[in-house]
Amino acid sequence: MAVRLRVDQLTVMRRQSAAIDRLELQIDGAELVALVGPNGAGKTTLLRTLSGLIAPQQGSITLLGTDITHLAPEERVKRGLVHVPEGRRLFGALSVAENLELGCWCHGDRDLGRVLGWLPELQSLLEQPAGSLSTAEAQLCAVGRALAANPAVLLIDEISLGLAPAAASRLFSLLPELVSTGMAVLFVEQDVGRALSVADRVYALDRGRVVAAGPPGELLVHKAFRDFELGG
């Protein structure tokens, strides 16, 4: 199986301490992989480093066999690594359609049919300013904009943050659909139980390090993960 994304010995320094400490991570093909951990564990820093928003001090990032460690964020998008950031970062004055079309810039095809096939809820919102959307609608729009870039690897930070249970469930139901089309998804989720219920594999982070990793069933009996989850 071809490795989709590989992270080797990644280290990111913040205020003279390691926010990410020699981290190793791998995604094999089309997988749904969760990142869990307490606040400050390094989850958001890791995604921002993978997408090129933060430069690491050590280590490498390989996408589809190519080293992208020093590529600019827009070059990573062109190569298939797309990030839905925490806070969504929509252009509020632009319409939903215009926000989605911005996701198409890397391949020049503005046909949104595929995105609307995944997220039909956006069809009735296309002419609405993104700044007027509800929290749930804004998250759908942010995910849709990323999908418009046709990612090989989709990164989603804090996927259910601020969402009502029904809206969160809608997004979580979408993730296996994306993977079934050949996409790899790496997502951050605070709700460990929900993450384990949908992910193929899980990485548990604490203080910038992986403390446990593996399929959900294995992690549930992994002492390091149980200690981590219980705060022990």
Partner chain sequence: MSSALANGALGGGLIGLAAAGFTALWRLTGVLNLAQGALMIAGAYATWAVAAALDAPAGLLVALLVGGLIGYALQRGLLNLLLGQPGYLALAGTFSVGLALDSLATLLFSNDYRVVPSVITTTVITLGPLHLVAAGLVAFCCAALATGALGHLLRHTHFGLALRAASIDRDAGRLTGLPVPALFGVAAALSAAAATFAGGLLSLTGPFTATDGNQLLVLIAAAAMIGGAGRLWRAFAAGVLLGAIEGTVGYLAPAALTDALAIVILLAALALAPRARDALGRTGVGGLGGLS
Contents of the next structure:
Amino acid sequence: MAVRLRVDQLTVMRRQSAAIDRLELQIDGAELVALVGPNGAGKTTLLRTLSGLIAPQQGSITLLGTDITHLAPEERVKRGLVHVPEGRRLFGALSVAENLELGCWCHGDRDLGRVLGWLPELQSLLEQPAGSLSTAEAQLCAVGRALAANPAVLLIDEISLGLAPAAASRLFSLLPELVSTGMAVLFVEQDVGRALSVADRVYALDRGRVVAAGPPGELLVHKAFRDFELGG
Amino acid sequence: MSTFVESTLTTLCLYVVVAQSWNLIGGLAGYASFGQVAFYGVGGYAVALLMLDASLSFWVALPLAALVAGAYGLLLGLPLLRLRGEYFAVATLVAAAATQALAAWQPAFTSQGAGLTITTVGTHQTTPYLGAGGFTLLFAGLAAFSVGVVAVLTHTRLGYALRVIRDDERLARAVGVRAGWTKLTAFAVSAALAGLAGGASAFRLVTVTPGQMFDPTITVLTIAMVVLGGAGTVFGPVIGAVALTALTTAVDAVLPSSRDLVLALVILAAVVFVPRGLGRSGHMVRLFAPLTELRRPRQRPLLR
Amino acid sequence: MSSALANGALGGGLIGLAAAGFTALWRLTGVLNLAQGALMIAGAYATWAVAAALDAPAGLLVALLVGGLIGYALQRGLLNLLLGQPGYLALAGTFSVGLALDSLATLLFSNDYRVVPSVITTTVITLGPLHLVAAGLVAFCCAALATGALGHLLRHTHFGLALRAASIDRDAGRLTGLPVPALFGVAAALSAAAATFAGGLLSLTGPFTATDGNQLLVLIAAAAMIGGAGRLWRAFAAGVLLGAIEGTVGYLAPAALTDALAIVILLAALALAPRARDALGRTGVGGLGGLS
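Please could you give me the other form, the form predicted in complex with its partner chain, since above is the form predicted alone?
Starting with the chain above, the whole complex follows.
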């Protein structure tokens, strides 16, 4: 089985300086991987580059053995790489059901049963305009829209930002469920403690580079990571 | 000087005037007018009528024509400058068409669309025809004047106010810029400059017709010059005028019948490849990006 | 005079269809396609040429195809590249496309007036006090149907849903897997096809020439502005209204005055519509997503 997602020597320039600097990252199979780091470390830029919204200057991105570095975002979705962007970016004027159905566009099967199985909370909201949802509901809807595309790798930016603790816990409890069905999940989380407690592996980013990577247990003794956690 | 050189120089200077006229409202204030030709035409008709019916000298008629065009700018600007973006662009386009229609309809103005002929020979002439060299001098003077107007305005309170309006009109109002008055002034000055160009052209052409004086192609040509050269800069429009003069002269010499077609294609190329203009720093990066980035992974536009 | 008004309104239906296409693209991508008038003439020539060899319905079909192809190429080759750039670049671009189409038509067909000869062109139907030109009536019905079909496609199909989503948020659309560049291409194809189809109908009802494009554009733009970025049928109704006014004024006064009247109506409509001043102000696309 090919490696799920592999990032090689990835470099993204923003205003003359590297926002992502020769970054290496690999997800082998169905894992729950957290991306942590201070503001401006390049977490969001990395996710946007992976999903194709930003074109990298150097390096390659390989999904399930295929080089997707130069593919359009929608092509990446078709191949199984789906990104829940920062700020959720729901289609506010459309209903929740329509948002979820649009998530199915890449494979054409508009059955929402599987998504609603994971996120039964959305069932009662289907007819509501997505713009009228609460932050927690909107985040569920955004994840649901991404899940509708049957991702092999799911990217989630700022997974718990702005959520009440209960709502955040709800989302974090969903992640292992997704992984158990064979999905790989890469998520960005501000709260390092929480990220370490749920993730199988963690990447710590600073100034566009990976400063530490590994299972949470190993990371806690890693010097660079300790410095970074104390400092950031 | 040969006639060819003189007529090319005249065209160049005419282009500079209209380009600067558009630059004021479209480049500095960010209000893209698609009806600039209306003021060019009004200026032209004003000169023709003042010389024919009022028997005024051209040298009196030309400044008056600029005033008339400026006043017409005020008149149109009052309702139109309340609109923004595309609404303004299309409203000015329609306004120019309506102005042309009026010029074609009003019998007193135009002998119903057949055109007016300014008397340039015989005992009834008010001003002797200037001849090729004379017109080159006249247009060169107007071009220098228009560049001067824009250069001076850029460094006045009005110029700063216009740029604040362009970048954020709400902010401009919040910091105390009288946006309505500022825009109206710029529009009127811009209209007056276009009127000057049209008035001088009318005398040069002798015969003015609505189809010719209000040809919307003039507007697009003007916008193309400013876009190509760099909107909102003082010398950008001059660069654009030079480029388009070279182009139109070459096309007229080689393929006169497909002039509009070639022009259209060049404008398209300008819009796609140098949207920020040749007159700005950094333009070459985009223009030559396909060449310099061959060795590196290409930076592609995300929508295609 | 009432007949002049009615026949003018029927002719206005063609403007209305082209304006509906214009409005659709405007709402979905934020671009005002200033080539819409030239596209109408292109459609008229396509219909005229094919009708001479085959028949009029085949000509209309070819007009639809021609419009679709030009529209798709225009969006993929030009307008998609200009998304996010100042709006006047797209306007200048589409205007020069119109100029290119106009000059191509002039080169190919010269400036002579053309009309597709047909039986119904000269037939007159009398309805009470009204004497209606049969060809105009048929063309009006076709235009109304085409406007309805376009509206249905955008509002009630899954494709229309995807298009509206893409127009709300292009990036989010792409991240959801929508092929936004192609979707916008199809939107432009539909919009241009509306214009060429209207042009085809125009060639069946009266004479046209290569240089009519600009005048048509002014009427289309005026109708779309009066309709606002609202529903398609409002643009269609505005076209009919302009046609009726043109017919009536044309009956009473010189033809050239009608354009001047169109501007007066347009300015009044814009002055009365506060959304014109704010809605598109900053982004050029704001608030265009809800196609309801």
